[in-house]
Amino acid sequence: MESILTDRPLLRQQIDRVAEVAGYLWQKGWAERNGGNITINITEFVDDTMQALPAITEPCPIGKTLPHLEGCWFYCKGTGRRMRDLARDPMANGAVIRILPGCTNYEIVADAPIAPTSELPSHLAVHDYLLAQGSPYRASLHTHPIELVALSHSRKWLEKDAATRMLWSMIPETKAFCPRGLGIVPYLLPSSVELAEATLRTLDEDYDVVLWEKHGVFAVDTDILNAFDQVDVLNKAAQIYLAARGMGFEPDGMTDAQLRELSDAFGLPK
């Protein structure tokens, strides 16, 4: 069967980026078994002939009404699928879906009837929020970066912006590339409505990356590579902090004056 990516180079490029990031997540040890999820909004890459493609499943309920997603298309990691397999063959381990009129159901269009991630309602709720805000962000990523999750086991780093201040201070690039810092969501049941709602509230506080206590992170950005990069930069800062602690000392970190100088030099938020 011909793939939906055939003769659609821009769409293929987006899916290839997802596969690239999935490989990075596996290589870093951030995607054990079928851990983690990726969902990207591909609506702008859908042409007229793709619009006419028939569904390969019956309509599936989202579980909520998401009014800003009318006419939207998404590529989603498949439920139970491993990132290492998605990296090798994204269309055999993910689904292309379109949101149906009324914004309460979706249908799978290609390439195979693979059910999207079980966290699809949460991911779609985030995309609905982003579109409502007029955001250019089109990618959402959930993964399990080891050092950031380790920090979340200490109450000290769960205080608002405590982890952000420490991570920014470890290396100048952290604030330069993650100027909004790291939001915090206290532990809630994975895949729960409560976790999704808490994540939306935290994103609404002007964060791009949210740390879920004892679980992982959720990141949004313009595309999936940028979302990955934000998590990668923040986790590198956590690695530096934990490496210093492992050598037996508390790292000094950059001073407030040095961080202000950095913000002024690069036009970053204070």
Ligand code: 13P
Second form
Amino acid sequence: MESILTDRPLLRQQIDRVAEVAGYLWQKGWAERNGGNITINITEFVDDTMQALPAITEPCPIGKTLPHLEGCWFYCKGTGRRMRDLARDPMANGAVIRILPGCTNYEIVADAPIAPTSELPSHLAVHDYLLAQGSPYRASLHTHPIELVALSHSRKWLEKDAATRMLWSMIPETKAFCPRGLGIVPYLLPSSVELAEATLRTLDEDYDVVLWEKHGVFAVDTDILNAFDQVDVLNKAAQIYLAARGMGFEPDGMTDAQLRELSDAFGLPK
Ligand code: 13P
Ligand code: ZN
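Right, and the form predicted in complex with the ligand of this protein, after the form predicted on its own?
Full assembly next; the chain just shown is listed first.
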């Protein structure tokens, strides 16, 4: 079967990055079975021939109307598909979809009729929000990073910015490379529209990464590698915290003065 990626090197490069990140997620142990999902907005890589391609499925409902997605195209991981399989063959484990006029339905265009991730409501609601904001962010990632999910089982770390403050203080790079910290979304049913709305509200508090209580994280950035890096940096800080606890002590953490000095040196928000 001819792939939509044939003779489209720029689009292929984007999908290759998704496959690269899917491999990292599996290697990190964050992607058990079909755990996690990725969507990327590929609209800027769609040419006229692609626009004219017929759909390979009937229209499917998004679950809500998302007006800023008019004319948009996405690559989406398939529901039930494994990241470790996607890493090898992204077009056999995900699909290219386009949003239909009216922005309440989508259809699958290529390569195969693979139903998108069950978290599509969260992903598309977030892409709609990013476009409305004029944001350059084009990628969203949901994954199950072990240590961050473990933290979310304690009330203490679900207080607003308590986890952010602790994680930033574990190693200077955390604040430098995840300067907006970690937003908190209280437990909600996976795949639900309520989870999508709570994710959106929390990202709007000016976070790039939010923690879904007892489930995982949802991250956005310019591209999928950058979204992965933000989660990786935060989870590394959580690992350092837990390593210290495992050695039997509460880590001191960097002081407020050290964090302020870092913010001044790197031009970070206070
Ligand atoms: P999907 O296989 O539908 O993408 O679901 C995985 C997941 O992590 C749900 O939260
Ligand atoms: Zn999940």
